[in-house]
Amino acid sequence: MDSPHDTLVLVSKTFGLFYLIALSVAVLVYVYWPSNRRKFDRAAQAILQGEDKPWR
């Protein structure tokens, strides 16, 4: 027979691996959704507009 602490650290680790998978998931949709594309475009085009001088 298990002990209680033995199904709880069964139950706190499968719920936080759907909890990963499920961030995970979301993240990715995120990032591929087609309308965030000109925001990471943009995102990544800015540090090449700055001066392109040492700051004084």
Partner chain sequence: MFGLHYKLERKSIGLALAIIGIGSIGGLVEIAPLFTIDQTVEDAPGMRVYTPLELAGRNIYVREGCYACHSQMIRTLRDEVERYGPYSLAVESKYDHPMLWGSKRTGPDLARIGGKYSDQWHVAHFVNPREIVPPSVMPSYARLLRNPLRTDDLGRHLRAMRAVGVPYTDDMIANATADAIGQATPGGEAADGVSKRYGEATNVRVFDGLPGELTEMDALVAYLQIVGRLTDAAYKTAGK
Given for the second form:
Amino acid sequence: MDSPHDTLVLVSKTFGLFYLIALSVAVLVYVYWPSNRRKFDRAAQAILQGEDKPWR
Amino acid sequence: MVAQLTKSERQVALVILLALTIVGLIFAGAGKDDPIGVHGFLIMACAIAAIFAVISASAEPEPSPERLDTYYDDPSKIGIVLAMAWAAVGMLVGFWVALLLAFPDLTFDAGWASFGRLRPVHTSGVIFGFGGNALIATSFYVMQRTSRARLPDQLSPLFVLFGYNLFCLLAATGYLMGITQSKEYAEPEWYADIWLVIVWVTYLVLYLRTLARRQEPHIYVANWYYLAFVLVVAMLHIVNNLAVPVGLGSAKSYSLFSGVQDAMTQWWYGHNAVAFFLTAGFLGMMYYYLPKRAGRPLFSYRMSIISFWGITFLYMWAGSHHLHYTALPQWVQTLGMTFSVMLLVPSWSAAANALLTLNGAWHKVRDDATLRFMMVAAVFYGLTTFEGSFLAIRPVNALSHYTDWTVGHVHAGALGWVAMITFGAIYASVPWLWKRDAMYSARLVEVHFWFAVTGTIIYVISMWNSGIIQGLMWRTYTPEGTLAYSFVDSLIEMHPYYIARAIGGLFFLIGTLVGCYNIWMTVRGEALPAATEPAGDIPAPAIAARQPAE
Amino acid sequence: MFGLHYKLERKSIGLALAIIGIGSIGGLVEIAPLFTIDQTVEDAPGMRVYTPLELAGRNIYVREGCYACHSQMIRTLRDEVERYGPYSLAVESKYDHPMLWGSKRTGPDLARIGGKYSDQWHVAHFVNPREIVPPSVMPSYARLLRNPLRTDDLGRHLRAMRAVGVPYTDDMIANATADAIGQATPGGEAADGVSKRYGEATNVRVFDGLPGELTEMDALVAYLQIVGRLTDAAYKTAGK
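Starting from the form predicted on its own, produce the coordinates for the form predicted in complex with its partner chain.
Zooming out: every chain and molecule, the one shown earlier first.
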């Protein structure tokens, strides 16, 4: 740890792992959160109907 | 087109164009003995032509408030036409440079006609001209439909579209004059780069403003991808193009970075241009047009969100796989390789999601070449991302890097994925936008499809062959322990493959020209009876009933 | 109504911020340490900067898109080192704004081209590549012999290079134009100035074979003859 370079490299090498795990967990929780299910189903269907004009 | 602008928008347009004329005048004056002077005149000419267009429409009445009951589709229409025009130009130049590698004397004794200057016209022409215009045009279409909201104003979409095309024009004409930064896929010089930043920020603000007008609390996933495309491209573009210009009257600038930092920044840019321009943007296209055309909801909406964050997160680390075994520190190379391999997961989940969406609609894929374009695109997307992860593995990269294998890989993605999904989306939206019953000729769509697929396969296979042969010849040793082949030996072996590649490119080009003709004839054709007109768009069930080949 | 709009708008901006945040970290982690790398990278005390003529040549190399077919980066692989020379070090391109490592070898790597062939070979090869190497697919650059080199703005080029961190002195900037002419006009006072400012080892000669004419060919050949030779660090590393 005698130079900023080594510090930076160390941060780079360790940080990514935890960041990756935390992010995957966050995304999975969001995606599988039970109350979000209806929202996603609706969104998937939404493009197939009723978009003939802006809502105004 | 100008008549669609409100009176005050016309005034703002005039101010913008006047400012642009002055900027052009400054460049033309300051750079009178530099290529930038030519660009000054070009900017001025474009701005003045636009001023005339605005003024000549100034007597037109204020557009009626009823326009607010329909989507604003003029920019999408113009964007699609421009995309097809750039496709024809970019692919034609691509065919020419392919021929030059087989027959190097097939050119003129002039600077602009040499391989090194034409090549970026091809790459920028197809990536930015064709791909970029298609992305802008379809994003306007998709963001309005999925938000059920009209674009917030009439002027800024046109500014984004025409401003972007001015950038493309400056880029392409600049290369011919030798104006380039030499950073691959970021060649345009400083003034064009600054202009693109202005255009791009307007684009981002426009996107956010439209999303803000939506009723639905949830933002449809296609918009996530489009938004990531707009945002990350802005970030990449600004960082990679940081440079100090020689002067106001000089097109030349010197990159702020040098050597190894510049290499890493460039390939961080280069790879993420692939990720967020050529992947995220077109995935946005796919997640809207494919379910829409198939008449079925996305197989798994959740999976599309997981792959979205996967792609956004993982791609950013992958750029260093372009620099294996170079002077870049090894841990950075390893990081790039690891993340490139992991990228396969979100990439394949996106491809699988697309193909599974077609379950129950395979009879449509069989009968409808437009949907088949999108299906083949998804297949090529899966194929190319697999190949990409494979090529990012260090020992594989030792063989493949610097060879035609990379070129083959890129074209599997560019022709097989990007162009195919774009053609699918364009063939789907042209009848919707111009209120036509269907494309002018379903058979010509079919013809285009087969030309495109054949061309892609010929191209990719010939480059795989030549690349692997090249890589193997360079590293083959004689039993005595000396290199078996000279570089020239490998070059001679390439000749037949270079001819085959040009033929593959010609097939693809012919397909594109057929597509241009078909779109032209559709636009010229009869509009649907006025009764359906006020709807502003054709509801999905009606489309499904009007599949051209059914 | 306003309140609702505000909330929705905040959400799309939240999505945008999340994309920026998540997207930028990967690049940051990989790129940031490279800017402190000079603490650990090889040292090259004797490394000199490009002369104005070589820089002009480099700009022609960029202008003509040579990097599309020629790399300047020898990887640490046995066959590459045996074919092209000692593998490239990071320090060798520290004055390269931008770097020209390249990504494709339609033609051979050029990282060690400096001094490998004579000036005459280069000029003849540029005029008609297929006369020297019959199967070559390189375009002819005969026109570079016809184009006079623009030298009046080289001082501004050097100043821009200094702004991005290349150690050009005031003396070098002030004499940029004279040095460009001097490097291709041996024997005169101007030529001595080049040796004084850039070192005795600098190539001073008529590169294009046309004495008295300063063409773009002069600049490009002068550049190629110095590629990989600004420092001998790579050869020292290879000798170890």
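Numbering follows the first chain given and starts at 1. In this text, rigid core is short for the largest set of C-alphas that superpose within 1.5 Å between two forms. Predicted model, so just to flag it, every value in this text is computed and none were measured.
> When the two forms are laid on each other by their rigid core, does V11 show a Cα shift of 2 Å or more between these two forms?
Yes; V11 is a residue whose C-alpha shifts (by 2 Å or more) between these two forms when the cores are overlaid.
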